[in-house]
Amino acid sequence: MRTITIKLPQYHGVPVEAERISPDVLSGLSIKEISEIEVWQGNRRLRLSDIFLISGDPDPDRPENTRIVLEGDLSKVKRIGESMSAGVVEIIGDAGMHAGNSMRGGTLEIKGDAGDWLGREMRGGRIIVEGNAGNYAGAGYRGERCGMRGGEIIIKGNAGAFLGEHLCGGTIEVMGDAGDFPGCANQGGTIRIHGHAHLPGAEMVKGSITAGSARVLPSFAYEDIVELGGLTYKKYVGDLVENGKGELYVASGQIGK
């Protein structure tokens, strides 16, 4: 597998638009050609090599045979892995907003925290975050019918507000807690939250949400006690305000029953 290493030698407070850092774009280019790719830092158009140190295997290859390794404080570097369909992007550190936008395949690994809008309107592939994720992970922009449509997001820490808003497909798993309104306006897909979920499933019509504990909206109807994976959950159905048939499973906590 071809490896391309992109290092950020110092922190830049001005955001960098890095949507071209993906195996689909870089796999067929030489190191020199990669260095000359244009990116925006604030309102300045620069070459990639003006900001990053770039090295790696010189010979072009296919996207599925390409691994991109990014190092440094990338918390202001946005849109890494946007629309990628194959290969691997590994971020050793934090990632900025919009990582994995419209991702269609491949794997995005973030060893630190991820900013807001992780996996926005994702179609396929896999995102793994070792730390926490910001708001709107797996969600969709205002005016879009669907957020995430397929693929998988795994967040090993906590997630912010509006996790998986407008989710239509795919799976999101959070090992920690989720902020306000996870699964808001869901139309499909699966969200699993191992910790606490605050007011999950508002305006939900389809799909399922599982939480270790939750504060449940009064527009969800208690249905039964069920067993999932050897654990006991209270099952709710809703959001009844939307005539929804979404399924909410809560193991414990403030559940109203």
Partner chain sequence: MRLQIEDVLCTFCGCLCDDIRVEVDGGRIEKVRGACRLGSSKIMGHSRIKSPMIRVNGELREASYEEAYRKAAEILVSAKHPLLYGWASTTCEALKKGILLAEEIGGVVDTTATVCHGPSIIGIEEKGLVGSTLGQIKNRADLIVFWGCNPSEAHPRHTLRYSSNASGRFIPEGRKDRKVLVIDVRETRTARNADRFLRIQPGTDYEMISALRMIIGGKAESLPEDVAGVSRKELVEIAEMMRSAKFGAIFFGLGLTHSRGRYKNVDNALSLVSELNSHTKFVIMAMRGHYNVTGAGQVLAWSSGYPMAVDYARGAPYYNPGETSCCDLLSRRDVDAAMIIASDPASNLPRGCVEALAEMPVIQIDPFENPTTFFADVVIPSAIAGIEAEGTAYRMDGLSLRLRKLVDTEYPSDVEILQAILDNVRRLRDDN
Contents of the next structure:
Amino acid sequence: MRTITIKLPQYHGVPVEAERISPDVLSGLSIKEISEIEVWQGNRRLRLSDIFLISGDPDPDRPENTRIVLEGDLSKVKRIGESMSAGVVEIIGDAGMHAGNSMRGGTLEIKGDAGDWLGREMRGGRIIVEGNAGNYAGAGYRGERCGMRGGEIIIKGNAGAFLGEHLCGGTIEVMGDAGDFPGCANQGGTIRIHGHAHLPGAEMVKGSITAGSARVLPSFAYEDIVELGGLTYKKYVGDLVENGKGELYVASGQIGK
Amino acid sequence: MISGRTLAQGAGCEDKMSRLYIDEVSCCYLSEEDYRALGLSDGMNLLLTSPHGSAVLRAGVDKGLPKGMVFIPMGPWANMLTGTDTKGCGMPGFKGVEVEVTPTDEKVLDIRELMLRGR
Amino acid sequence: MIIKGGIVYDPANGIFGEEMDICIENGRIAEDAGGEVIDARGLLVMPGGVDAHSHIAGPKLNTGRIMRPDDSRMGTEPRTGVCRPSTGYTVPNCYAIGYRYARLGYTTAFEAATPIIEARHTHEELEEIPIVDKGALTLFGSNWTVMECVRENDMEKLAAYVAWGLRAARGYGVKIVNPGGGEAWGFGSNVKSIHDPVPHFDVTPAQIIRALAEVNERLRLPHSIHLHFNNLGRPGNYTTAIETLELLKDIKPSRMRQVVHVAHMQFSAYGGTGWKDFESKASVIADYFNQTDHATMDLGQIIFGPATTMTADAPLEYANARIGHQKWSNHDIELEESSGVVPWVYMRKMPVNAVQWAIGLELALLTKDPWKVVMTTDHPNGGPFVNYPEIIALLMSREKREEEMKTLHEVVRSRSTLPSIEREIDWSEIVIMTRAAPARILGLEDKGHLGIGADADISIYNIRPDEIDPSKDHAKVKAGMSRAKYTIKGGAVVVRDGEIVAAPQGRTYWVDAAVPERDMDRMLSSLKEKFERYYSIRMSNYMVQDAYLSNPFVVRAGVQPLKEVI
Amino acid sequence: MRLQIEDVLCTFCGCLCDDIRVEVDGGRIEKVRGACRLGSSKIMGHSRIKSPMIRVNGELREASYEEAYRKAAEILVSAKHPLLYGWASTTCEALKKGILLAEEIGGVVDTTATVCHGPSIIGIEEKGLVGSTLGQIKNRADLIVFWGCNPSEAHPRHTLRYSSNASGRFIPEGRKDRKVLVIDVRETRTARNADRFLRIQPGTDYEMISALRMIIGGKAESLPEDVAGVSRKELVEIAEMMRSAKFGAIFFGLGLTHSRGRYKNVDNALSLVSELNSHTKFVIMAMRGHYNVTGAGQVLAWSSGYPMAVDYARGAPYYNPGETSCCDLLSRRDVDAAMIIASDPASNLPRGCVEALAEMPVIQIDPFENPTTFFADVVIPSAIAGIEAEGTAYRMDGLSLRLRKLVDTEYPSDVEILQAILDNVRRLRDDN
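Alt. form predicted together with its partner chain, vs. the form predicted on its own above:
In what comes next, the whole complex appears, and the chain from above leads the way.
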């Protein structure tokens, strides 16, 4: 496997947009060519090497045989791994907004925290975040009817608000808590939140959400106690305001409290 | 804590350096019950502390408020207490901020002191 | 400037594909000229395109943009040295509208519906649309003053109001949308037929339409009434269409043009009793147009893919939103209208959409006289105007129609006559349907043709009419029509090789119609009372100020000078 | 000579009242009639910034307009990501110039909407907006609902001109022919004048609206007895009030957008109104604050496709509130310079944002000194739009109106200032 290492020394400026940092784009390029790909810093067009230190295996390979390792505090670097279809991107540190936008395949690993809009409109592949994720993980773009459609996002810390908004497919798992309105307007897919969720599944019509605890909307109907993976959950169906058939499982929780 | 527009705040908001505006936006309104419970009277001040900051304001009564809620006309004093988290949608939480309210002898800063505090 | 050696189509002047030179002097077609020479040897040359019915400016456009950031992110182009940034597909920003029309070789586009009270906004947007000449039609069909004049049968007062309304809106013509329905929608209902009285006003849609048509001719307006039928978009509505057209048969036009122009006929040529047995009645409609001479139509052709429906027919948009489970914006306009905006997607495998697609083409192909049919998509209701080349290719090639039908739901074969239609439209007819006819229908004397003195609005395409057979080479037709080799606007080259090279400000057309002073005075005194009691703004703040038309073109009409008001 | 000017527009709040009478004498405004306290205080005016200023060694020093324009242009040209913020209290014409400037320098244009009704706009992106002009409500509405808003203090003439106390064609008796319902967390002045006041717990608007949608949708029996402290019975009564109206109108304020739930509260309210239309006629409207915040959204929408928070850094508009909106850009230090026009972020944004402003070069364009001036490096005093300069503004319902010029002034208008900065930017570019 070809490894390309991209290091970010201390960075304090305005955000950098680097949507070309993806195995699909870099795998077939030499290190020199990679150094010259275009990134944007605010309104300035720069070469990758103007900000980053690039090293790694010199020979071009296919995307699926390429591993890009990013090191440093990349919380101000946006759109890493956008539209990637194969290979591995590993971020040793925090990632900026829109990591894994429209991702179709491959693996994106973030060892620190992820910014907002992680895996926005994701179609496939896998994202693993060791830390927390920001708002709108696995969501869609403003005004769109569909967010994430496929693939998997695993967040080992907490997630922000509007997790998986307009989720249409795929799986999101959050080991910690989720912010307000996880899984709102879901039309499919699966969200598992091990911690607390505030008003999950608002306006969902299909799909399923599991939460360790939750404040449940008054427009969800309690059905039964069910057992999932050895644990008991209260099962609700909703959101009835949309005549929804979504399933909400809450380990402990109550309506309106 | 919730913040919002009032007539006096509005009338003064095109003239931010006026007494009218400053007096209005440096006032913290409480329910009658809370006002009494804290032993407040005319001219007394309050120290408000939130997870995001703190400020000293004059105390006032708003009969429309329920117990446990304070109202501050929108402006620099209220904003000493609000956080910058917008939950990804651009809007910070101007309403529904948890604050601790304690009577204090400290005086209310003038607007320049308040704005440039710590600079 | 001289355009040399092009194959020129100028059907209004009896020129059907002749090799000739065109001279331009001071922005107009001239006998001879000097200066720049454009080599157009063998290329297709025609007058600049004229869009007689498109939604390009005003509150409902912005409502569409604001509710659809998902659309705005499509078609994004950064600014260049000449162009400001473009965004959007179905609801493009103002700049994109101008550039995209120009790239298609279009030089004129008229906004089809503006309420008077919101006309200032419409003009603010028109001002921002570069290159093309433009104008806006003014809505009168659910207006309280109009309905009261009709009820009182006071045609003099109605004429005064229409003249004043056009001036207040800086409008170009009388637009009527689902007459009476906009008022009924004020309390959530609608009118169900042209004889169904409007609640609280005691007039019927038929009376409103007929009165406005009469007044339109009394005022000798350049354009006829421009009518969006009642019951539009509903199965079985072709009977409403014919019934309405019959209503206007005996009215004498005051100018050499139709008495009524029917907007987006496709949406009113529906048979069936519901969506299940929905079918085309285009052939019945086309027969009617073939047998009569008082009406013209534009197509309202649908294009598969995303659209944004927007119309003053607010009850229709409510129904659309419910059927499509779509986001819905509604906007009622005090004393004047109501309106709505709903995003839409036309799908090939959806039976109703497949039949709708066929209806537009049937109307164009079955109506014998191309001067009666204008090509539109009712942008962006049937789809965005950038798809005009697709329609041109479909009209010119039966083979392409057959190929397309294979990708559609099979009902397109049983519920429309399209599969049996052999006609293939030729270049002259295309030029009529996209240039000459819309200009004549709108009453734009200097547009749609290349006679001496006409506006030097010209499009030149990378298509060699002597070498290609549109019936077979439809892909080349579509590609060629999508990117004009040259677009010349008012004598200036604005597009070269499909790229914008200049973006001058176009003109805004409006009609100043005169009525007798005593009628105007009488009308104004009752109007003043409306402002005192019912409008939420003052009369003195109502009329569009001259500041909003930086490059106006005033067309005079009416019978005697209009008394200066306000 | 004393001059009476009729039908003047009030440039305070989103009501944009257009029936004000102003008396002018010797080029000064002497009297304002017909305006509310907010409006007359603005129109009467007060002390102005006297001259342009540039900060030198920490102190603002008087400068010429030419010097200020050049300094402003230098700041903007050297910035990698400048923010151009404000726009709600100036004309549409000013914003048009501002957008051109932003395109030229690759900056972000954001309006005060993002900290006001920005969430309402995001809600509209989800659902659309079922609305009308204010006159439609004046003529027809027999039920007025004020949800999380307090027009008595924020829009003082709203009730008289457009809503609860106005009379109209189908509501000849005005207030007597209408019912007024107020939903809020505190009993405001507006609530005290209502037929019914529903007090709710802070941050529970979303649940209340969902409950009302359930009842309107015929699913009341599936609701719990108590929804966040409000009984089902009370909610059924409220829903019945709405359903039985011939024409209902909800006006909502920052009570929905500022509290927990943000745009989801509005999103849900938009659905409630949409669904009420299956039973009766209902519309909804945001109570916009600044007189032209609506217009700012309109101009941006037709220019860029988006109504606020538009980033031109890469030449084409990019929009994403939460990323490209003022509060986020400042608190994350994602911008490196700011031009503030006709607004006062130092007073109106959370402290964390104000600290960011203090760290970067700031240009202020405003007729008046305000706390933002403490942080400004270039201060350019301007004419007051609607009093000293004409132009366009949009009322809260989207009606566009023309502001008049009432008196002459020495100060340049915002349009002239922005054009001068733009000219200087182009000159600097040409020199480099």
